[in-house]
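As a starting point, one isolated chain is supplied in structure tokens, in the form predicted alone.
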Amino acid sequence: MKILFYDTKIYDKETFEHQLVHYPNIQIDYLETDLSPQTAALARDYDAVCAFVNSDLSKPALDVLNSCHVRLLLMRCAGFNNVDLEAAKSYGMTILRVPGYSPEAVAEHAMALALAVNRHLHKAYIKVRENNFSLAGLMGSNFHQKTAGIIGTGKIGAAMAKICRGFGMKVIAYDVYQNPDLDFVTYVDLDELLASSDLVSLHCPLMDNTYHLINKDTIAKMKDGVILINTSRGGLIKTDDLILGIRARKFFGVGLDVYEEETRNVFEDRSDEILEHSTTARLLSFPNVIITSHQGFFTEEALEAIAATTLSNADSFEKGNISKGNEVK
């Protein structure tokens, strides 16, 4: 099997070549490029290619995949938002995804979102180094007996109920299929949720009903002071209503490892450009808002789970002997 892979860093080339020999059978070639309609016409010959949280596998694009006879999309990642479902199984496109590479990487980011936030660490962090040892501006509150509010409550966001509750917190979530193993939370409505929770952690994956989640409405049902977190997908929050509810000072604090403006900026070093006109800059003009460059998978355990679980999804297509729960339809 031919693999062309689309939008490489040096991490992703180590880390799948690292697992690729136990794979002899499979051949990867790496494109620093990501894929779009414009990228596509270079999967021709291959099987399969392999992509990432921000491809573009929009209908153009598998529209140039269909006719470089690719078979195989294989998303190195959980989300598959940015793929058109219903072109690919037009084409009769199997793709494959990671739906659960370390859950406990991307829930400890955000909780180090969420003290940092709390506690100013990024303010601190710059007067120190200024030799101003001031503690003017920097008081937090405790998480101990607060109520952590968790917006989906599958792998990540069981992940961070736990580590919550280890801080001595109160956890209630919100979520269509409550989770067993969580004995210790409180599901409650949404609009209870946003209305008792002192951090308001997302965890949801992205679809038609979950976009702009959290908008001017449901901003407007929080808890004066609250501390909001987002380390799913951008596009849950309505990043207007969100700059228009922190001028209000409806918010404690901010951490944002996605956003809705990400598409250019996640993994690119832009520090020679001025960002006009831009909503990342908009926000990073406020002192309580924290934003990261959507690095909550980026530790070694998970990028390893992902090479691992991405070779084999494309040996078992190969064989015939798909993991349906790889499998999105």
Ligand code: NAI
Contents of the next structure:
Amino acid sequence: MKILFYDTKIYDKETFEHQLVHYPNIQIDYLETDLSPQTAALARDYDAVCAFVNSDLSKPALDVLNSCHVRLLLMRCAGFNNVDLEAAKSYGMTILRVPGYSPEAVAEHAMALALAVNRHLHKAYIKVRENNFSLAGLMGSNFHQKTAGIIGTGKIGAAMAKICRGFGMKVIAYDVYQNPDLDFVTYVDLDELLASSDLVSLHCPLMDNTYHLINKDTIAKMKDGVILINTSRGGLIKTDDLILGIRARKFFGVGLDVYEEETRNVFEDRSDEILEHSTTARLLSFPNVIITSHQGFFTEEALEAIAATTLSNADSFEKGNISKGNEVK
Ligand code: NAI
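Please supply the coordinates for the form predicted in complex with this ligand, as a counterpart to the form predicted alone shown previously.
In what comes next, the whole complex appears, and the chain from above leads the way.
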């Protein structure tokens, strides 16, 4: 089986090559460029393409992949909001993903962002490097005995809930399904979660009904001085409304691993460029906002697990026994 990998970085290649020794039936070629309608034609003569979080798997790209006889879309990530499922289905393409490679990796990053904005670590780091040992502007609050509100208690939200419990927080949650493993969590409706939480952390997927879940109305329902963390998908937050909320001093801090305009930035070094998108630049200008570049998943353990599951998905497709839990329908 021949697979063309899009949007590959050196660390992807290293981890996949490490696991590939177990699959003599699989051959991989790696491209740095990402998948788009313009680059899809490179997949001619390949059985499968392997794509990532910001790959463009819209209908125009799938049209080209179909004309190249690609039958398998391997997502080396959990999310699949960037795939036109209808178009893929109409072409009879199989989509396999990695549903849960290391929920703890993302949850730990969510808590890292929450701690960093709470204790102003981004400012403290710079201050001390410049021999400024003053504590002015660095005051935070204890998380202990505060309330954490988790929106979406699947794999990552559950891991975050456990971390918050470890900090001595009261943990409340909102989800369309209750997770039976989380007996220490109190499920409430969204309004109550927003009104009661000192820390709100987003862990639900981006879908039509969660698009712009955080907007001016839901922000108005939050406690003043709340910390908001998003490690899920940028489209969950309406950025313009977030900026209004930040300017209105609603938030103690905001930590974003994902944001609406991230697609062109993610995993690219653009340090010599002037950012064209004013909303991202404005977000970056606020002292109580920390943005990271979709790195929640980025641990050694998670990358190894992603490689192992993706190759196993490819192998099982070839052998005709795909794991239903990894298939996107
Ligand atoms: P999951 O499928 O295990 O859990 C998602 C949870 O959200 C489920 O419990 C589901 O019932 C709930 N949910 C669905 N619709 C909802 C709604 N309208 N309101 C509230 N809850 C709702 O997914 P998992 O593995 O926990 O991942 C969560 C998200 O994290 C993914 O969708 C992905 O977007 C993001 N992610 C981010 C990464 C990063 O590097 N920053 C890496 C991996 C995932």
